[in-house]
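The data below hold one chain only, encoded as C-alpha cells and taken in the form predicted alone.
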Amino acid sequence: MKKLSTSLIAAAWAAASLMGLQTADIVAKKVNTDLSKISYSADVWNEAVFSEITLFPQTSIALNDKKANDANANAKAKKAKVAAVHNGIQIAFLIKWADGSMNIQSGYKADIYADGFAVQFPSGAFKPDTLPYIGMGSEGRPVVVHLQKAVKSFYEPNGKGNVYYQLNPNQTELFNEELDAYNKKVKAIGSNDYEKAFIAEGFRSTTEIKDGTDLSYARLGYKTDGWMGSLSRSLKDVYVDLNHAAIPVAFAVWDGEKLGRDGLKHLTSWLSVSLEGNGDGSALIAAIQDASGDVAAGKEAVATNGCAGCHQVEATDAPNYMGPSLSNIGGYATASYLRESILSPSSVVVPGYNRNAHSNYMWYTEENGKRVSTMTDYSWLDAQTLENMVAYLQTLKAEVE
C-alpha cells in the first residue's frame, strides 16, 4: 500500500510540473554585499526585487479564549511584500506588511501581545514533495523558525552579566542624582531586540537554539502604517542548508491588537525562492505550485468520500470537532502536503486536540509511542480523483482584506 501511495504522489507531482512556465514566488538577487548584519533600512534592498505574497489566518484549531476568537472572527487574509538577496554565503529577507496599530510587548502581562514576524525554513536535507508541516515541523522533518517581536526595552538577559542593573529602581538605596544616574545606566544597557531562533520537529518539541551555531540577525521597525522586518542568516549551518538553486520558505505575522500569539497568526504556505546564479530550481518550484485538478470534481469527491463527517470543510459549514477545520487549509498547505495527508494520514498527523472538543473526538491514538491518525486511509484513490480533491481543498482560503 505504501508503494502505491508513493507512486500516486509521484504521478501527481509530475502532472503539476507540466502546468506551464514555472516561476519562483520570490527571487533572491545575487549581490556582493556582506549580509551578516543588515536591517530593513539597508541600501541593499534598493537592488532587490519585491514580490507580493498572501498570509492567511490560521484556523485549524480555535483558541480556548473567547475574546481572542471574537476579535479574529471572519479574519481576512493579508497582503505583504517580500524581497530577498544572497551573496553565496548569506541570504537575507525583507517583509513589509500593513498594520494600523503598533503593539509592543511590555513585561510579562498575560493580556498584552506584540506584533511580530517569523521566517521558517526546513532543517537538514529537504525533499520538495515531502516538506515539513507548516508552523512547527513534523516527525523526521524538522524546521528552523526565526522569530522577532516588538518589545519595550528590557534588561535580562542584557549580555552584561550585571544583575545589579536588572533590579527595580525601588529596590535600590539610591535617590535624586544617584537614582537618575542609575536609570540612565539601565537604559543604556537595555535592549529592545527580541530575536530568537528555534528548531522544532512537531508539537511540544520547539526548542530555542542557544548553542551559538545559529548565525542570524533580525530587526523590526514600524513606519507610518506598517511594519518592516528583516532577517539575514548564513546559507548553511549545522541546522539548515539553503545553498541550493531554489529553497522553500514560509512567513508568519502576528497582530497584537487582535491578541495574536502562538497559533493565532497569519501565515503563508511554503513559498519557493530562486537563488540567482545557483542554477535550475524547477523541481522545488514545481512541487510547491498548486494542483492541476478539476475543482468542481474535487468538491464532489470530497463530499462523496465523507470528509465533512470529521472536518469543517468550508467556512459556512458548522464546526466539526472530530478533526481540524479545513476552511482555510488552502492558504497554508501545499499540494504535496494535502496529497500526503489524504493518502497516508498518519504521516502528517497534526498534533494537539481542540480543548473545547468532546473527549471522545480523538484525532489520533498512540501505538507504541507513535501517533496514529483516526482518519481513513485513502491510498486506494486513483491519481486523478486525488488531484481533483487537492485542487478543491486549495481553494479553501480566506478572502484578502
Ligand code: HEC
Second form
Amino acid sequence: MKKLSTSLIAAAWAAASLMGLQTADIVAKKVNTDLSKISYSADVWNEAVFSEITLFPQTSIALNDKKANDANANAKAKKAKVAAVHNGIQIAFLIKWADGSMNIQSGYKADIYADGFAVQFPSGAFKPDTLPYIGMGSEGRPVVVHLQKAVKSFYEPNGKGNVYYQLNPNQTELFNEELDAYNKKVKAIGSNDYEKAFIAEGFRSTTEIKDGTDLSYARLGYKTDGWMGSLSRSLKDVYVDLNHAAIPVAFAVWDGEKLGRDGLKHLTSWLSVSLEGNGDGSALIAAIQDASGDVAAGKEAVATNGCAGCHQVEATDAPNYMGPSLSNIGGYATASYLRESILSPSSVVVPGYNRNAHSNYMWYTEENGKRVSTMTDYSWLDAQTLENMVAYLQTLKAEVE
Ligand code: HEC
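To test you: the structure above is the form predicted alone. What is the structure of the form predicted together with heme C (HEC)?
Up next: the whole complex, starting with the chain shown before.
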C-alpha cells in the first residue's frame, strides 16, 4: 500500500512537472481596453509581457530571381520581441524587430521591395496536431495572413480596384492636358497604408480578402534601427476562430534591402499564445512543443534511412534540390508537422515547388486532382525511431545573426 501511494505521488509529480514545461511561447494579457484601433505606440503595451521569438529564413521557396536568391544565401535567423493582449473580443499583437535600413516601396518602381511583416492564423476550426503548413497554409488547411508593408504611396483606391486610377500616367497620350488633374486626384486617394489580408491554402494560392469589412487594424513604424508593427483583429469572425485558451500564431518579416518578397522572408514556426482568462490551453501548447526523442539516435536514423538521398540535411551536404532542404527545418516546423511529414508525406505537400530551381525531381504528382508526394513512405517506422528523427530535425536551424 505504501509502495503504491509513493508511485502515485511520483506519477503525479511527473505529470505536474510536465505541465510546468508547457508554458506558451506568448502570453496574451487580458486587458479592459478597446483594441479595435490601437497602434504600436498605444499605452496598453505597457501592461503587456514581451517574449523573444526567432524568425528563420524560409528555405523551401525558391524565387526565379538569382540576385535575390544570392543575396539571401546562408541567411541567418533574426530575433524579435512580441507581445499580445486581448479583451475577450479582440486580440492585438506587437512585433519589434531590428532592421538597419528603412526600405519603403514606392508605387512606380517594380525593383524596389518593401520591409514589412505578416501575422498568420489558421482559418476556421483547427486541430493542434494537424495545423496548416507554416508557409501560407496547405490544401484543405487554409490560413489567414495579415500583411503590412512599408509603402510610400499605394494606389489602390480603398481596395475597390477602380481600374481608372491604376492607369500608367506615363501613357501621356491618354491624358492630354488632364494629366495634372488626374495625378492630383490619384495622390489624394492614394494611401500610404498598405494593409491587406489574405486567405491561402498554400504558397501561390493567396486570395485577398476584400469583403468590405475592416477585418484588422495594422500599423508600422520605424524607430532607430528597427520596425514596430502592430495588428489588432476580432478574436472571431467568418475567417478565424481564436477565442480559445491557446491559439497558434506565426510571424514573418521581409527585408526590402535583400530584395525580399513573397516566399523570400523570415518566419517563425507556429508559436503558442495562451489567452489569459480563457482556461487551459495545454493541448495546443504541447502539440507545438519540441519532440522528446534522442537527437544522436535520430541523426543516425536519418543517415541510415536514405533521407539525404533527396534532402540537403545539414548545411555541409551538397545542395541537391531533389526535395526541400531540411538544413533549416527545425527553425519553422513543429514536431507534429515533422511526424506527419515523415509518416504520411502526402498529408501536407510542401507548396512552392519551382520547376526552375528543382529541375531534377518533381515534389509531387497529381492524382484525381490531389497532390501526391514523391517522397518515400515511412509509415512503417517505429514510434521511438520517429521521435528520435523528429528531435534531430528540430536541431537543424540557421544560426542567429
Ligand atoms: C525519394 C526522395 C525522398 C526521400 C528518400 C525522403 N524525402 Fe522527404 N521529401 C521529399 C520531397 C519531394 C518532399 C516535398 C513534398 C512533400 O511535402 O512531401 C519531401 C518533404 C519532406 C519534409 C517536409 C519539408 C518541409 O520543408 O516542410 C520533411 C520534414 C521530410 N521530407 C523529411 C524526410 C526524412 C526525415 C526522410 C528520411 C526518413 C525523407 N524525408 C526521405 C523527398 C524525399
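Think of the rigid core as the biggest set of C-alphas that the two forms share within 1.5 Å after superposition. Just so we're clear, the structure is a prediction, and the values are computed from it rather than from any experiment. Residue numbers count along the first chain shown, from 1.
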Rigid core fitted, then: does residue 129 show a CA shift of 2 angstroms or greater between these two forms?
-> no
Superposing on the rigid core, is the CA of residue 213 displaced by 2 Å or more between these two forms?
-> yes
